[in-house]
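One chain is shown next in C-alpha cells, namely the form predicted on its own.
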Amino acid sequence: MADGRTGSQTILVVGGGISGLTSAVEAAEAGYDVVLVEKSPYLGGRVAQLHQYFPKLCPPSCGLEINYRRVKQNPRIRFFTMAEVTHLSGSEGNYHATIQIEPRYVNENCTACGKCAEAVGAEISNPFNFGMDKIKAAYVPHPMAFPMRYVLDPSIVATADGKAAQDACAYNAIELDMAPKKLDMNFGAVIWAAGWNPYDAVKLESYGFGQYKNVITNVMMERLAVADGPTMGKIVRPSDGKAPSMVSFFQWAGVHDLS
C-alpha cells in the first residue's frame, strides 16, 4: 500500500503508548488522517503495566479506556500492532516511511473466545509481567488490551498445537501461514513517541538482579500490586511466595550508565 501523494496531511504517529494515543486522538479531532504505529501486540504501552499512573493515582485502565474509545469511534485513525518504523526519510511537510508489520498469525475474526488458549498446551514467560509467570502460547496480552485479539506465539506456529489452535477455533481467525507485511507510505508530519524501556538490571552486578529470585525491579513491582498480576496483587517473593518481613528500596540505580 502506498500513498503517492507529495505533502501529504497525514500524519505519522510512532508508539501505541499514553503519549502516542493522546497525539493520534488530538490530531485526529483537529482534523488530520493519523497513521499510528506501536510495535507490540497492543496499544497503551507501559502506562498499561502500571498499578496506578500520575497524577490522578488512578488504575490506567481509566485514562486508556477513554483513549480507546476515541480511537475506535475516529474514522481519520488508522493503527498497526506489531508494527515498526523500518525506515524514515525526507523534511517537513513531506516525509517517506517504510513499516514492517510482523505476523500475529490471528486475523480480525478473533472474538477473544479463547478456544485457541485452551487447545494449546505449550506455555510462554509472560511479557507483560516481565516473565513473573506463565502464559498460554496462545493469548491475550492482557485483560484490557486493544486490540482485543489473541496473539500466536512464533513457537508454536509450525507445531501441533499450532494446528490445534487452528482446529479449535469457530471463526477462522486463525492464519498459521500469515506473513510479515511492509507498507511504504508518505507523511506530511512525524510524532515520534516511541517510549521507554526499564533499565537492563543485569548491569548491577553487585545488586544481584539475575542471581537471586528475590530482587526484582520498579515495574516488576508495579506488576506484582496489580489486582490481575501475578500474584493477583499480593507482594511476595518470588522464591517461594511467601510475603516479606522487610523490603530495601536502591533508588537511581544505575542513572550514570548511560549506555
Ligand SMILES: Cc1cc2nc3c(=O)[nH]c(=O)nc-3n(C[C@H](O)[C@H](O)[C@H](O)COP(=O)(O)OP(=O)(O)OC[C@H]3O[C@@H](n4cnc5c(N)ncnc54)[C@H](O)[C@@H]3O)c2cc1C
The other form holds:
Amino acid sequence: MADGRTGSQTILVVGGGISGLTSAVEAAEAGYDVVLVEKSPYLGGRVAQLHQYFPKLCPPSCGLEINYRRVKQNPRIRFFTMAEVTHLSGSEGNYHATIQIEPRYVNENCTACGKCAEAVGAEISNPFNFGMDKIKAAYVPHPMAFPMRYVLDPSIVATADGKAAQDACAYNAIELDMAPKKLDMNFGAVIWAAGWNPYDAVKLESYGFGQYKNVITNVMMERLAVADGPTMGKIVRPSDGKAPSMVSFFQWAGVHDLS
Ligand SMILES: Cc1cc2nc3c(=O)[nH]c(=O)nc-3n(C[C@H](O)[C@H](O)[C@H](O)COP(=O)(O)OP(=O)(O)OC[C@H]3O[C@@H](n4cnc5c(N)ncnc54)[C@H](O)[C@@H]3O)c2cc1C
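Switching conditions: you have the form predicted on its own, so give me the form predicted together with the ligand.
Shown next: the complete complex, the earlier chain at its head.
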C-alpha cells in the first residue's frame, strides 16, 4: 500500500523503547512528521519491565506515561506496534522502507474490559515476565501497556478459544481473520533505536541457568521486585516460592562473550 502522507520530511523511528519514544516526540515537536515502528505489541521497550528507575527511583511507568501522552497528543506521530521494517533502501533525504505489521487480532474498538481473557481457557508463558508465570492466550502485555489493548496469541485464533473470545467481546473488537499488512513508505531520515536484549544466560553453563530454577538473570530479578510482577514484588525462590536465606550476584556475567 502506498501512502501519500509520507515524504522526504518524514522521519522513520525504528524501536519504541525510551530512545525511540523520545526521538519521536522531540522530532514531532520540532515540526517533523514521524512514523514510529515497534515490533512488540506495546511501546516502552525494556524500561517498561524494570522496577525502580534510576535516577528518580520511581516506577518507570511514570516517565513512560508522560511520553505516551506526548505521542497520543501529537498528530504528527503515527505509530505501529507488532511491526518491523523488512526492507530499507535509499540514502539521506530519500529512504524507502517496507513495514510489515503482524495481526493483533484485536482492533481499536477494544476497551481492555478483559471479557475475552475470561472466556479463553488456553494459557501461554508470559514473555513480559521472562516466562516466570503464565497468562491467558488473550492478554494485555502488562498492566501499564500502551496502547492499552488486548492481543490474541496466534495459537488460539483458529480454535474454540478464539471463537469464545470473539463471542465474549461486546465491542466487535476481535477480528479472527485479521491479516498481516505491508506498508511502503518514503522517509527523509531514519532513527534506528532497536535497543538491547538480555544476554542468553544458558550460554554460561557453569552458572547453572536453565539447569537450576533458583538461578535467575538480572532482568528476571527486576520482574520479581515489581509489585505487579509474577510474585507481586516478593523476592522468592522460583523453585518453591520460599524466601531465600542467601543470595549471590554474579556481576558482568557473559562480558567475555563478544559474539
Ligand atoms: C537490570 C537493568 C536495570 C536498569 N535500570 C536502569 C535505570 O534504573 N535507569 C536507567 O536509566 N537505565 C536503566 N537500565 C538501562 C535501560 O534499560 C536502557 O537504557 C533502555 O532500555 C534503553 O532504551 P532503548 O529504547 O535504547 O532500548 P530498549 O528499551 O531495548 O527498546 C528498544 C525497542 O525496540 C524494539 N525493537 C527491537 N528491534 C526492533 C525492530 N527490528 N523493529 C522494530 N522494533 C524493534 C524492541 O521491541 C524495544 O521495544 C537498566 C537495564 C537493566 C538491564
